[in-house]
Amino acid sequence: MSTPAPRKQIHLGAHFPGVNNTTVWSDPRSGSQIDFASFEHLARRAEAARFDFFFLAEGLRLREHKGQLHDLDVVGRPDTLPVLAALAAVTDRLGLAGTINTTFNEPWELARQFATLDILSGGRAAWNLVTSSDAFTGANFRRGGFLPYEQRYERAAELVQVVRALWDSWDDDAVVAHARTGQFVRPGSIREVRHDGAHFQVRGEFTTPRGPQGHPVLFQAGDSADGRDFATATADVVFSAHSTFEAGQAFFADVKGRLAAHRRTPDQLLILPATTVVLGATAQEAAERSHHIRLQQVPGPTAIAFLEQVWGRDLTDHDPEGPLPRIDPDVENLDITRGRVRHVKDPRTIAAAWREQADANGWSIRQLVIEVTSRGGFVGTPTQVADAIDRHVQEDASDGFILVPHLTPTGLDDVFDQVVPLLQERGSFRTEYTGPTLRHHLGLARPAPRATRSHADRALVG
């Protein structure tokens, strides 16, 4: 009799979203997205449940709709890296992942910031790489919206190349600190970095020793063809939006299939979709709770504002509980909403498809928006949700999930208490951490310093 294959291990991250259109700040149970106690609560609970990492998203400019801030879609939160550094002091094993933009930042600064976080946390740092070609967001930065859309991944790839060269410019054993000989750094163990590229020119020695992980773990969240190619060439983890089973399997096969072109194997890149979980004592109770949450997330004004970004028109004279507009979108009015992701397809085609869906199902504007903005998620009893999460991982629809709560900071407490123990019982999720670093948790090898000319005190890196 053949021995059954060991169960694939599930990887889980806890997402702290701040205030946006997934969180419900108006719920009486909702806490602050600013107070450190909120960050600490989610991080401590995630670590007690043996999650792989804590994850922070990023907003670089407050989003505007018709020249005003929409009060249910405002990203407001303290800066990512100081929050993660503070969490390093109140956690021991939990990975600490932060989203930092590759378009508006410089490689030397990013390399030092994440190397520092990796050292201070004992090897738990991760960087989620995101790109932007949005001039509205870029106006907050020195270079503004200078970057053409097609160059966003070009700059990101070069930035990562330079950052890795900086991380690799110190040998692991560079610091010897021999009091007797007075030698602090081993000769030849720190090399000069010289880089001349289309976007960056860098010269000099890096100031920060190599961290416990060698390189902090790199996440990447792009879903376009360019984004998938960038991820397979560069990332350790893909933060995906494909949380349904069939879409997840297709994305999983496509991205893992691209790795061979970069001389990488499937186990060197993890795919972790963002998803939500709603629990109930019965499947019906969970479905009712999920519907109530979606109504909270999409009140009438939000439904109208969402439709306006596609129609390019003021639709405040429409009833959100009434039918969709019969007037066609104004395709020239592209600035009605700024700072958010817009539909890239033809608005007229989208409007026609949505009218057809609404007419066929009897949906109002609000019901339509709830349906088209839903991205799947797990809804059911704890056992049903544990079964579904486990199936996704065992049948290659994902390597795990990044769980996004609708309440800050307690929105995942039920998952920690009711779902995680079931996954542990079936042997699909750890009961204890087996190593000190995030790379240990994720099963990723520690990269060795890339070979350079080490016979001289100064040598070319990159």
Contents of the next structure:
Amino acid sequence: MSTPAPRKQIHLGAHFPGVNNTTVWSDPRSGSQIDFASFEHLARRAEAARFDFFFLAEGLRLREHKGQLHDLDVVGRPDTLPVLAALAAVTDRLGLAGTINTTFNEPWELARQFATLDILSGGRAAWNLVTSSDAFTGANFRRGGFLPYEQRYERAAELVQVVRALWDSWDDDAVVAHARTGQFVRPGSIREVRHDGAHFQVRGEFTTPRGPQGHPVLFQAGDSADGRDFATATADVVFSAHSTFEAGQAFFADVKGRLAAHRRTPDQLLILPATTVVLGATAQEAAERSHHIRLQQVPGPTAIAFLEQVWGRDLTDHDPEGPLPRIDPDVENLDITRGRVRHVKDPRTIAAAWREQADANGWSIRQLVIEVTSRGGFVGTPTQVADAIDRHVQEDASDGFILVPHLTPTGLDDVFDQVVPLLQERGSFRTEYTGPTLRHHLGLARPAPRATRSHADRALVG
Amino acid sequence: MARPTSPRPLHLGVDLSDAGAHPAAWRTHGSQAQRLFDAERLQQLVDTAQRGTLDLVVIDDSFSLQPTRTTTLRGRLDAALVAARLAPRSRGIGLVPTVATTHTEPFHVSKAIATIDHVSGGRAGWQLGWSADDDDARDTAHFGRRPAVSEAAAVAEAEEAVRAVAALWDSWEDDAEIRDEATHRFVDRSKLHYVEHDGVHFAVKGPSITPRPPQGRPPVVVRVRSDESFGLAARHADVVRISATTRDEALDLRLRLRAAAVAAGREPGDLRVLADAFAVTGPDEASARARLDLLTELDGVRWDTDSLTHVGTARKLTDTFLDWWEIGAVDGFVVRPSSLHTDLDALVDGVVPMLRTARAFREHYAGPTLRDQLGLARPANRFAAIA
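The structure above corresponds to the form predicted alone; please provide the structure of the form predicted in complex with the partner chain.
In what comes next, the whole complex appears, and the chain from above leads the way.
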């Protein structure tokens, strides 16, 4: 055998549990999703394990089901950016990533918020950019559902262009603070930004200095074709959905292969799927634990509510432990659940396929929902899980993972304690941080200051 | 000379903006101007203010860069995020950022302030910001969304924003989260409320995505600088910041504010009226004067302030504070140190101990929240069913 190549380094993020049914609140160990102590616990543990970043999601309208607020899952969360700013006070190196929707924000404000977070954290800010266009969410905002669906990435792209121009409008060394001469900023080091585009007209001198990272790291999470195009042109990290090893390799090859068209290299865009880990002393124990968690995630009423999304009807008279409804979906009522991603297939086709599956396997409604909503993830002994994570990265199915725990806030403690040391022993994961910023951790270059890339900028603003 | 403990304690805030209230403060020795945007510099200032059991710190903000004709110092951070950054490592002291209402979304503002309240254990306040059409506010061009507006129109919009934001804070009842395993319900949705705000400037559906803040509604701070903002303060402010150069002027303003609050159906005792107090302090009057002379020389123009301005010893500043406070001209002061690094120490180590000796100021924080320090009760939820 020839000399092994140096091992690819794994990148890991710790996702704070979200507000869908994968977060188990009924477990006695489940803590508050609001108290700062919960955020601090996950962030401090992630930093002690030398994770790349902490990740916090966002939603801008409480979900509704059958015309009422959905009450079966965790409801309520704090505002993303203030939580990340507070975490900057209790961590030193951990990246701080958060989801912010472009549709209901303006570039001037977003640019100063992320520049501020980057400065306050010493270069650890990251923005997971998402878009939406629904009037349901828009009802909480001044402009309502103003944005046509097909324009959401167009607006996002223009917004990022303006935001980056604002970040670049201060030179890195603008602040000199020469007390004797009275020069606080070097003359000419702050340039007025003028942008006149289809979605934004922005003009003025920006308020906030360029942050330590130049540009905070940009994540992109949408899985549509538009989202993928946007990511390959613009993002630093793709936050994808985890699938099988083979599908991961295909996605990895596809996305990395598109980068050349944008004059980018494969190491300039990291692919980090979200995934879960369930550990046990033996493979069987882990499998049993995983099944127990799935049962906790899908209690009877949740199974019925899930089916109602597809059927478009009230199914509360059905027994979740009994067979699937014989009645067909009401195709006129697909908006029964609002505030989450809709199914795109014809519900009648889905219903028929599920009935067939359930009949063939003798599954109840609840068993079926557990099966069809399972997203895989890593289940096994710490060694098996470390092997699998490492294999995904070494064999180009991903650059690492964003780990989503099912319990707040202690759900990743076992991974930190039992899996991370094994990855470190293999030489695939850092034992110490080697630099101060999130860009350092992710191996991403700091964007050059404006002076050295004025040509590229013009092309961008063009 | 010890006075009897007042049932109406004096309140003290401090403005942490820039390097101090004087435009040349950053040029003086010890200003740490190189670290102006460093979170640890701000943390140290909060530590100092907390040592003096001050009620609150104010962090100003604007969407516009400082104009070159008023100061050489340039650059600002987002004040709400600064307040959040300062929260985990402070106790007792209120954190009050300026957050604008003119170009922002009330829904975002509501959850930002609520979250600062959550991460600080109930110490957030909200100083209303708005931008009217004047030379210094170029925000309209920064956002490009709509034409500039007059002071009256900007304040009217701020008022609508306060109402919408307060309704969003109340949109979760305190006991909405039930975690009921028997029915598998996480929340009792009868305790979550659509705010259905449909106003002149915007409509907001609600409910908030963020549960009700620990203080119920974080205190709202309004600076009175116009007839319009006077009305806004009387109707909505928990803390009113006034500018007054004499005690009688302050007394007149405070009495008029309280009367206007009563006319708006409020309890006058629910307002805390704090006068801005610019301070240049020194161990003796001559050295304080010398400090101001140096600042004036560095800036090239006479320092132009619009409120009580003290140049002298901590003793005399204490006497002025007591003089204004004892006759009811104010409930306290927001100190605007000429240079933060010098005058904040003088306030905490000089003025505060003398105020304590005079039994005018607390020895310890009254409780964990900003409302505790201000002596303001936690408000009832407008949506909660009356038992």
